[in-house]
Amino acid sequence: MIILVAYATVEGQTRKIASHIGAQVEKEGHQAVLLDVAGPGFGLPGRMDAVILCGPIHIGRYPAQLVSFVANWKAELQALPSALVTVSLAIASKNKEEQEEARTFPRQITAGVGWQPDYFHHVAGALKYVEYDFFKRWMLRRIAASEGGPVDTSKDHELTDWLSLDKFVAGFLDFAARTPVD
């Protein structure tokens, strides 16, 4: 199968996650096509058998480029087995209400543009303290401290559960292999 792994990224962690998904797809014996939807002249690159979209949540929203991609290609996306991987720090929260709120983020795309993926997966991103400006570092450190998260601002902290992501990819590929494409 040919699997499109399309993504939008803000700080680079979603790109890393999409690349990891692509590597897992190829490890399972399929072909992965990686596409940054923010790139110039993006579009669907020919025939695909399934698609996995990856997008981060920042300040409660997906990047505009990802929303535009889904809006522009929703008919093609709907015709294929598809999944949406949402990257957010809220999913790693110890607060169950914040986790539940994070699980509602995909509605922005599904309700907003009328695309309904077959699978959803939520994955934590990273705290990139070293890259943040003073204010963002201070603010995110405060939030992390209130959550019992990492507060050492001298280094970055990756919170992505790679094993869970690998299990998701394997399950999605099994589903896509059993799903006829129009």
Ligand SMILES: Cc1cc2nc3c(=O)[nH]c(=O)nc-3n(C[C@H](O)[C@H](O)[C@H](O)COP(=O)(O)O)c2cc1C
The other form holds:
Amino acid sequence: MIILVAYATVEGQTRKIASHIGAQVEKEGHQAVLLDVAGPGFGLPGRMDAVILCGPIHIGRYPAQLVSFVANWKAELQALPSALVTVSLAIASKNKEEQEEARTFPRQITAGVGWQPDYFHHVAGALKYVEYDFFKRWMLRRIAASEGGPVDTSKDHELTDWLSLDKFVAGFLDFAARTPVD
Ligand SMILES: Cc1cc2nc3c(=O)[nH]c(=O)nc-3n(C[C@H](O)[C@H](O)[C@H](O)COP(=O)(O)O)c2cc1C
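Now show me the form predicted in complex with the named molecule, since the one above was the form predicted alone.
Next comes the full complex, this chain leading.
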């Protein structure tokens, strides 16, 4: 199968996650086409058998380019087996209410844009304290402290559970292989 792995990123972690998914797809014997939706002049590959869309949450929202991408290609995406992978910090929160709130992020796409992916996966992103400017570092440290997350700002923290992501990808590929494209 040819699997489109489309993503948007602000700080780079979702690109890393999308690349990891792409590598996993290829390891399973399929072809992955990686697409940064904010890149210049992209086109959809001619033939696709499934799509995995990956987007991070910043200040409670997906990047505008990701939302526009879904709005522009909704009909094409809807015709394929599909998954939405949401990258956030809240999903790793020790506070159950925040975790539950993180599970509602995809509504911005399902209710907001009207695309209904078959599968949803949530993955924790990264705290890149070393790379943030002073204000971002202060803000993210406050958020992390309220969620019981890492607060040592002298280093970056990657919270992504790669194993769980791999299991998700394997399950999705099984589903896609069994699902005829419209
Ligand atoms: C300025 C900023 C705002 C963020 N806002 C949220 C948020 O509202 N909710 C959340 O769960 N995570 C939030 N995060 C965490 C990001 O989702 C996480 O760092 C993710 O790894 C970013 O992905 P990216 O590197 O692909 O942009 C925020 C991160 C930054 C830097």
